[in-house]
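Next comes just one chain, in structure tokens: the form predicted alone.
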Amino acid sequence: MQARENKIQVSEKLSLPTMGCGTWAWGNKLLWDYDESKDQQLQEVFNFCVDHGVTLFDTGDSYGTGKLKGRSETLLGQFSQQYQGKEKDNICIATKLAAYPWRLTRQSIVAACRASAHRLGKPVDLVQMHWPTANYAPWQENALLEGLADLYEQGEVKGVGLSNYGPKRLKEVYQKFAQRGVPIYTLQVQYSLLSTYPIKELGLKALCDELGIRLIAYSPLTLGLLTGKYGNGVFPKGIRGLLFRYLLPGIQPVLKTLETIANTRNKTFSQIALNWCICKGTIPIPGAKNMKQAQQNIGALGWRLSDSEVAELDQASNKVTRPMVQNIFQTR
């Protein structure tokens, strides 16, 4: 059973995918080595998971470093228009719209949100605000709110989202855009078996429950150190393998208990993250560079853990003595 049988639908013009596809890696060369001769394996994971029901594809204005700042959704603006099969409709592009320091009127957000679709040659599905401002200068937020808002009422978006929001803001927002009859879709959180602080702590997947908004996961297989293949002399450069050898001693216990179900179930550790987020209710959206990635998540649709191996990684996950970081951004 693939995804595109799981369609969620959260509104008559946007629906949504049991899995989805992150593309922060699509034109960043600081962090995922980005390089335009890569362009062309990136059209093949897009097509792949396209046909394969990955219809949602999030992205962000802030998204390739440097010069190359916007390209992931220059590239997804590409693909999406030369993909010829028969999901094409079913193509979902969510971009998130950071709150830079110099946005600060709900028109510098329409204009972001006008300056993606330039990028995209279409309209944004989509548009999320990329984090709050509350922990840091929350006299600037509710501009941008406003903004995101006006988008949905103009007929410029199908749907409006959050990102890094907490239970508080959020029924704030949600309440304020209610009195103007914009709902809010969608609202993403950094989720793993390595960083269930959002939901666990937080509460969150329960609020989003009862105000009918669909909890998407960022980052499920924690910047790739779910897949089980770092450790023992081998990591990623730069930062990542920084962050991946002082977590790596303190996480065996979820390592472990991927391992046993992985071997037991012929899958991969990604495979096993993957659908544990799947379980919990949430909408997974891990990257993918290349082909052998895209098919490896792909692997994780189609079949369920059970209820004891999923309370089997609960149990791994509350052994973890150093979880990821939490994004600076979250608000409670």
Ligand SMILES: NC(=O)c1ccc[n+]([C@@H]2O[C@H](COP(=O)([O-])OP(=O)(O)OC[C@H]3O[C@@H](n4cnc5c(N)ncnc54)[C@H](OP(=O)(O)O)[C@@H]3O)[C@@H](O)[C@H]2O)c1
Second form
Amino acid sequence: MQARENKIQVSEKLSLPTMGCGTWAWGNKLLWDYDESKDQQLQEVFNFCVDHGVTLFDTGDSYGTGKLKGRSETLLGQFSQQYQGKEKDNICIATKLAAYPWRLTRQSIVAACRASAHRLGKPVDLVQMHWPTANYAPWQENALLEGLADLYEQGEVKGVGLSNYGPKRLKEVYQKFAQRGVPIYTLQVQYSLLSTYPIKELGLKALCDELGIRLIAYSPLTLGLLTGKYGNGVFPKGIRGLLFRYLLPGIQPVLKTLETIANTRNKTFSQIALNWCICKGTIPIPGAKNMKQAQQNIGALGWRLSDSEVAELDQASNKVTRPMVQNIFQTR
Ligand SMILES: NC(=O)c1ccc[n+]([C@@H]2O[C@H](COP(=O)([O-])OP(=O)(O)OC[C@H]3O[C@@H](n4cnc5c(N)ncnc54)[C@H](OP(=O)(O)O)[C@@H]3O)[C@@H](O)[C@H]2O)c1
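So that was the form predicted alone. Now I'd like the form predicted together with the ligand, please.
The complete assembly is shown below, putting the previous chain first.
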């Protein structure tokens, strides 16, 4: 893998930027309060990101359910077709296929990817297994992974990635795919100042480096909590509000350190939190719902925290007494 102009060339056909954009909120009502009136601003976010080299968009076939089935993919398809800027050819749409209980065969994963491609109006660039079933239905997973490798072998995708896999399962899948000559380009895990478990406890960064896999940090702002805008009676509606009320008393060391460094550097909390992910060698994919958020998050690029600032943030993160809850599907 070579770094070229802030892009990591993972293969002849696929390059990844220093930071991407998450699109879970682009079609999800329950957690993120999406409605169609937001589509215009989401398209502006898309165009702005691509123009600024943030060319990786993470989505999933479960982002948008019921009547909004696959809405995030549909929007990304429309936006990428309408985008005419100079970065057009670098756009990478990375979708995640859900390991739904009714997906039992390798063909079901191939069909799921084709359905995503249909919604996108073009082939999927990077296809990822959304989660392993090892924790609850280990017998299901083998066929799904075979299907993922089939997609690469058949040239239907440019690359394959995994999500929520721990080191043990990652090594097993890596070896299995290697026997078929299928490389794993990316692993996506929940990683932020409040969710250091995947690297600190599971050692996934070192393993990914050894295997030549890029580590993608999802929920790098802990669902918005690390932006510093919540607390003091201000909370989002629903489940996020409940979670943030629970977490806040235990995360003060991180918020205080973010504030100090943000003030010294004239940056925002989110810019510091995202830059910390980049300094840790991951590709953060913050979600952005509007231009203000996208513009702010892009300000995380083009500079680096000093080693001592990273160390201060690490120490603050170690003092957190209520870390972000881990994804139930994350394996060891
Ligand atoms: N593989 C998996 O299992 C998995 C799981 C979760 C997420 N993901 C991926 O990771 C992406 C990012 O994670 P996430 O969306 O869960 O959480 P996140 O990136 O940690 O937080 C995103 C939210 O924070 C708020 N925000 C973002 N930038 C902001 C700014 N500059 N100022 C103020 N508020 C800001 C917005 O929500 P509000 O304005 O409502 O606060 C936004 O939707 C997802 O979109 C998805 O693509 C993958």
